[in-house]
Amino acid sequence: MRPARQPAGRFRFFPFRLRGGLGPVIGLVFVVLLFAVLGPAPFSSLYNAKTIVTQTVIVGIGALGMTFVIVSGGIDLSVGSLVALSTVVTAVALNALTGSGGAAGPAAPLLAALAGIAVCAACGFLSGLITARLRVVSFIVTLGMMQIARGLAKWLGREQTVMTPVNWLQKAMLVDPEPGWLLLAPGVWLMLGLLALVAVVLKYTVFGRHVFAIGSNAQTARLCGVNVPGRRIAVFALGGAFAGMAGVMQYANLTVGDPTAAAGMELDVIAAVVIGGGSLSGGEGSAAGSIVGALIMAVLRNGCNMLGAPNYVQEILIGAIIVCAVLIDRLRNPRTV
């Protein structure tokens, strides 16, 4: 059994919730102000807002498929092979509705997006129900299941990009979005959406108490009544179907099926998501967390663009981000030996 969390009200060096609450939010304006400071005016625009706000939603819907999975106390690596997996089953099933050369109607790409998150969602399946009906660890049953869906993406594409006719689906992602009064790209507005209804799963609904018991100690969920292995495959089977959510819109934004696409974006969503206040160890997160993190890493990376800096600086600034939000959940959250 998992030893009980300190309760925080007995660890005095912050005298606020940083992780949790204030402090994604803190961060964020920081790096914005920052940026802003030291960053050329077009930073500032509305434009470029609109940019970083639209840059955030893949790795955003990914995130929030993976709150599920860390504040149950998973891990998932596949992620970023299922988005790739998902723009060419995307791609795929759009050309068999269309036929050859054929015009793509209103329905087809619907139908296709929703293959793409029904194969994602089935490997989600797949890896929680290895976790929790043969007790596997999580890390690697889906670094298992990062390999097989990179290959199953490699195979259905023919190892090359798959072209589609043109469809309303690859206007999903544009900064200036068709019509103009949606002021945000479409995809924009679906983040919005599933963040909120992420938000209100986590915090209103048996199904979310359930995620946070078992993230908090497993057994003690186990005892009270909650059907552990069915809530943990549940939870796999989400975040794959956001993964796959998450894999439309890069579709839609790379107009292709690729499957070579999202290589190391599974290293991402995870760290919206801790630097979000979610905890590996379990128990913790948010969606608003989760969403806040992802901004985080697009406003670093748009504005180290724009300063000319190299991708280096990048990553290792990011990295430097993701040890300090961990070592600030260890501070907060000491285990007892």
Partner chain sequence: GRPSGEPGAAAPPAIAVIPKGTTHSFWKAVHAGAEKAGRELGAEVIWQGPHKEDDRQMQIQVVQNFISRRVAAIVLAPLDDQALVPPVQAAVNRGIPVVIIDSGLNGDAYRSFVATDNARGGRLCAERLCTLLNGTGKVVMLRYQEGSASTARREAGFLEGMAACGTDIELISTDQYAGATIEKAFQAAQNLLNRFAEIDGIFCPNESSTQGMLRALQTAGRAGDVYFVGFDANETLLKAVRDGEIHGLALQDPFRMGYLGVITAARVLKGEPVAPRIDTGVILLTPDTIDTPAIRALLNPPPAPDA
Contents of the next structure:
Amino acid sequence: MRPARQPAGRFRFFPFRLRGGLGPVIGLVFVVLLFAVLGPAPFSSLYNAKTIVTQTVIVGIGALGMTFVIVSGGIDLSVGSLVALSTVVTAVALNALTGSGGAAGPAAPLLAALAGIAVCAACGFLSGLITARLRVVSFIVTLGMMQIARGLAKWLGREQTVMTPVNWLQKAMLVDPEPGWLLLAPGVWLMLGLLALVAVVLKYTVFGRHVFAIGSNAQTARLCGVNVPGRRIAVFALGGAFAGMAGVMQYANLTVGDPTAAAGMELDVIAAVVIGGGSLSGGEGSAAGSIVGALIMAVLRNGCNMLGAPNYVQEILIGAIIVCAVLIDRLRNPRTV
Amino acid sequence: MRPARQPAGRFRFFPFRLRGGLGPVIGLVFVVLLFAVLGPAPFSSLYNAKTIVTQTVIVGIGALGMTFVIVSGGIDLSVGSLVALSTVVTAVALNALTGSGGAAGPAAPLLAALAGIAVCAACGFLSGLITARLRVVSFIVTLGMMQIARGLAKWLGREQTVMTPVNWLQKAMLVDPEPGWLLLAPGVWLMLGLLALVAVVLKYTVFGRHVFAIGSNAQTARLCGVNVPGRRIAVFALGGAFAGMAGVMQYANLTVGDPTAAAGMELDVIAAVVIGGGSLSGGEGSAAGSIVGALIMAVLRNGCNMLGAPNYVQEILIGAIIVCAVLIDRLRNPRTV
Amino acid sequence: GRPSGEPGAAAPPAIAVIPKGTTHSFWKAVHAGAEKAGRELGAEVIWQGPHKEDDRQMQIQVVQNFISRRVAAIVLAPLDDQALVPPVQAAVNRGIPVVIIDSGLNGDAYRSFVATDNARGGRLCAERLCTLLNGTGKVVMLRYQEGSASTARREAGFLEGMAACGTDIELISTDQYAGATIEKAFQAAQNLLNRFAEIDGIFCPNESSTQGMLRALQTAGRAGDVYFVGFDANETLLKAVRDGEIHGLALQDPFRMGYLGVITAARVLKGEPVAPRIDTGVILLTPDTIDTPAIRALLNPPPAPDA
Amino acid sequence: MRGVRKAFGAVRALAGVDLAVCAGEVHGLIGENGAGKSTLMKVLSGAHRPDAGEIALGGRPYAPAGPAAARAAGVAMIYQELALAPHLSVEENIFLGRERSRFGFRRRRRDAVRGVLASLGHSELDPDAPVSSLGIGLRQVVEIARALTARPSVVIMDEPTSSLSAEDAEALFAVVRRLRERDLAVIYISHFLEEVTRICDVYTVLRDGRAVASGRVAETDTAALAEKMVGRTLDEMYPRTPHTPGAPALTVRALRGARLPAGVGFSVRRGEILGIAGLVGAGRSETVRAVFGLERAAGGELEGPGGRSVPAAAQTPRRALAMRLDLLSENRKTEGLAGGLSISANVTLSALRRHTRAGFIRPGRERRAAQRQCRALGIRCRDVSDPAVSLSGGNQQKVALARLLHHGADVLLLDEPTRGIDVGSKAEIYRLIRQLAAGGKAIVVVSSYLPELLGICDTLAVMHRGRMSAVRPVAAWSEQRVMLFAASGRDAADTRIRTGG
Ligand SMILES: Nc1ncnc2c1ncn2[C@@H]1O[C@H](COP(=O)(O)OP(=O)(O)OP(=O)(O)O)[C@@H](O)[C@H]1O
Ligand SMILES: Nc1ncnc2c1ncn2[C@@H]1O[C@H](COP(=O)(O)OP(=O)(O)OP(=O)(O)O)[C@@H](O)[C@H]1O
Ligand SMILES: [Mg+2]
Ligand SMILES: [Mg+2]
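Can you give me the structure for the form predicted together with its partner chain, which would complement the form predicted alone we have just seen?
Now the complete complex, all chains and molecules, led by this one.
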């Protein structure tokens, strides 16, 4: 129970930064180098780097929201379903706003996206409410919400993908962005913006501090006057909102609302957070770490694809490397437990 | 004349029995009554009851193994993949043992099943080894194992379902068992036998007590001389073996080895354990509770199907009822936290 | 690394073939066909499916990765008729032609569409069931999965055909879904059979749902008592046909689909004109026709090389 | 407070307590383990909602909705079971729930932290150190600092000195006196009755959830207080059971840890009680933990009762147990108890095999053994099947001790064995320790409570910054001499500095 003391000085102010930052980065460098050596030349091309970053966006944004949840000591299994729900809500809202036929105006997609995000935030709020007020473990609450949101998505979408008119949202995830000076897809910029936001919120705001405190020791937080249920609800609502944003990006990618989208994505998202230094028992985790975790997973998928190995070899490889990425962190940072 | 109530002392000896037993049973009664009232007549038939029990077997056996893992404070996400791997290994081994063509002898299916179970136990052992010795959180280790086992299954099965000759194993999951006097499918009897075994091991053996101690406080357990890594490894190997048995039952059900089987089943299995009173932070859970949890889920699926509701309504309903089943337990048994 | 897809280089052109998944025997046959074409053309065929079956996002990523890898052409079986439009457009923008197989795609970015007429397959099944039932009886259709376009078309074709069959046909359940795997289909089918004591005819629109339903019928002891028509074939299903438990299977020609897909892509690369729609045909297998040479040829395509 | 009641299920913790506390007064609250002191204070600090009764604060009715409301009303509490978030830093813990500003004022906050830590005699403590890296004593300091920076009007201290060294306790007393001068009300719970008589003005005795006596401290003494607490006259606190040391049971040579200890050697014989004194952070706990294999030693050698010596670096708890050593950790919450398990499971955990037949646990036997231990140590519980966490702090400590007694190893390493235990039970435990020694066990006691070390030990050593003084018979030590070595690392015997003429 007595981990090695950290070096004195500046670094110690955010003990979680070290744990959540450097280890995963080493893991990332490791997998990138691995494929750069093993893989075909195109792996190391700029275009491929842009492809990988774009492929990180959806899981990455979901992981940012999940970081709040996991740092607070909870878990959210409904993320995948919420992403699907968000694509469908966005698509349905867009259709409702633009009426029948015709391309959408510039405002409609924005409103539709907000609708998608709002619905997911509401679902997250509900999960949080039940977790915090009725004290059912979040694993079960969100497992229920996972089914409910999936059902809602299918119901809204009439069990089919929802077609939408052409609109600017659909360009948000192009690897070659439309105004070329953007360099990266708008979705990537969104993810980076959110990353900065979440990092600041977690480290420099009272809310962030409280989230860490709740995850570290909820009992203590309560005794210190932290509004534990209120914060928990906010955390899950935030997680939902981020899943909603991930869903909007998913919609941008698919250009349709898809009620079966992102099945099982929750595990990718949680893995990203944990690879990035988050602890499932709460109190640890960082925004940057989670994004790095999501990047590691995207690099793995892309690299394996580039190698052109059969699917089963890829699966075995990805499984092994996920474990190794976390292992590197542990070896670097052994705990005495 | 016996007194109506048991003497307080004896009953209270295992506080977890009460927590893990009665609450879920109330939940089960609740959902059964719900569908008996709402649903069509066939729901309440004996044959349907037998169907439900048979449909519980696979998740139930998986949940028994998961009970060890969860009580010890771990989690095993690889169960679904291990089930698939076991079906494929059993089928491939059976084909290898019986040679080309012809019905299988009585020994071959048994050996094949043992091969399936052994391979899964080995996978569990490996997960346990990495978790316990290299101290990577079990969530990540088993997430990796989930991919690895799925890849292995696809590789072994050449990405296809594996046909097998007719053999007695394939009759293990018939709702109307072949020697009629069995009343229930052999698989159901297997599940009940394993239930008794796991209940006794958890409650009345040193191993079981150590598993509880590790889940409750691993640090203290270590200080008391419990071989924490060794027990952890054994727990995961056991979990793997049970997943292997569930896989053999899955094979009996499908009569083919199916590398895509049981995708996402891990969540059902974990939900069964948690609904049955298991705590994801360890130290709580019971064999009977887990089986009741699995039954609740099977009743839900069956009942919703019987109602003939569209799929999305079923999903929403199942999600809501999973939460309610746990809620009932919590309301009955509020915690001061 | 090695250079790939550079024009004029000695290396053969790389043609990527992207199935919807890799685990049905249907896709095995597609793979075999594609490889055969590759051998004939001297082209490298890269076979790569999405990791998770039926995950549109995964398939989009596979397409994106092939664009990154600069293959010469892509042969794609899209999981969705709309969602795959942007990546296909991106491929075309980068000078990689795309041929679509199996399921349709919106827009006109692709060069050719090589596939079965799914609606026709569904109608064929309906006609078979109609004949077997003599135009009267209670019929169940177990759908495959939400949002799957090709099976939805088969289901629609089947319903259309049943409507034409007569007013005495009662469709008692058409809104249940089997799900992606055999075992999910099995449970759904079991519960359906428990719910309806009286069923005269059943239709399932693909391999896994047909196999799940077959197993449910067998375990309930009702196999053979109900007229059962399915889609696609594998060893288990063929055995059931011989045992009189399945009364018809719509057969596509996946080998030909893979073969023609790659051939068409190669012709596009050479600048030759190609037809925008190529039908690979669908025929009905019944206990009577199971041993005809045409069916035999379909059932036993040359094996896919082990990757 | 008037007629306050509180029950946990079937357990009645408070059965109608009346209590009046005045500003500018230090109010001592004493009582046996499980009497309801902590529960009463948790009601006052808003952590528990009372079942009945009313409270008035500063003349106005007071019914806090939660800890936040209580804190806003000016009630600050130091919890007995330390309430800290291990992942957060010292400063973050101190200001948890009171982060007044979002971005600014870091400087001012930092000054406040340094100020209060200095007043507690720990100006060296780094405000940025994560709490998980602190020993239990420093954690207690952080907990106290948190209550003091809250600018309260009522401060509740639930056994604040249970983990403090004598020096730190003195610093705390100075702080308490200053609080009294500032006209605050202080409620002070302690099992050290001499502390109560030293710094409290009035006292109240709780027994079985009721206030049974109260009065001015000046009009009583510790013996009378103890009598009121226990309800009977106490015998001799440190009874001298005659026992004679035998063969060496544990010999430690040149033990070195990663940081502490720095070359410690001692030997303890069968039938001997060896005490180790020292200040917080002197490395006493780390010494016994290294001996037991809980912390990896960097070097040194251990020789157990069997006479075989092993390198200390290879020690693990399982090997230590096999060598017939056993350890009582100073941190019962994380290392002493499996809180979720029943009392009986905790008691039998190290020696479970004794209650098995053919590998199966015999519940009846196990249960009886646990009940026996509960009686021997006077553990107050409804039933041995209740989870250990439902016990009061002192009773939890006794359960942890009961496990060692039940296991019956030859060498017992007891790190703060009487932390949080009431005087009556303490006397009982001292008697037990002596009996064990008389029965041929070797016992090492680490304690920050000097009187008990001087009272029960046969031999005593003092640690200072990882080094240990010579082991001497207890008669050769005096309180001053121990303090001198603990504070300066110099022994009166070899120092030239003489205070006298
Ligand atoms: N959360 C709880 N659940 C059940 N019982 C409890 C709980 N907290 C306290 N109790 C019971 O209430 C009684 C009073 O406990 P309390 O902690 O107030 O004692 P205390 O006087 O502070 O004792 P100590 O000196 O050992 O700290 C005890 O019998 C204890 O078992
Ligand atoms: N300079 C320091 N910086 C941070 N922590 C320190 C420092 N010095 C001592 N400590 C803490 O004090 C503890 C000293 O070790 P140990 O607990 O063995 O001493 P002790 O004499 O038993 O004191 P305690 O009464 O706290 O148990 C260490 O675990 C460490 O956490
Ligand atoms: Mg107390
Ligand atoms: Mg100590």
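Because the structure is predicted, anything quoted here is derived from the model rather than measured. Rigid core: the largest C-alpha set superposing within 1.5 Å between the two forms. Residue numbers count along the first chain shown, from 1.
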Query raised in the report: Is the C-alpha displacement of Y312 equal to or greater than 2 Å between these two forms once the rigid core has been superposed?
Result: yes
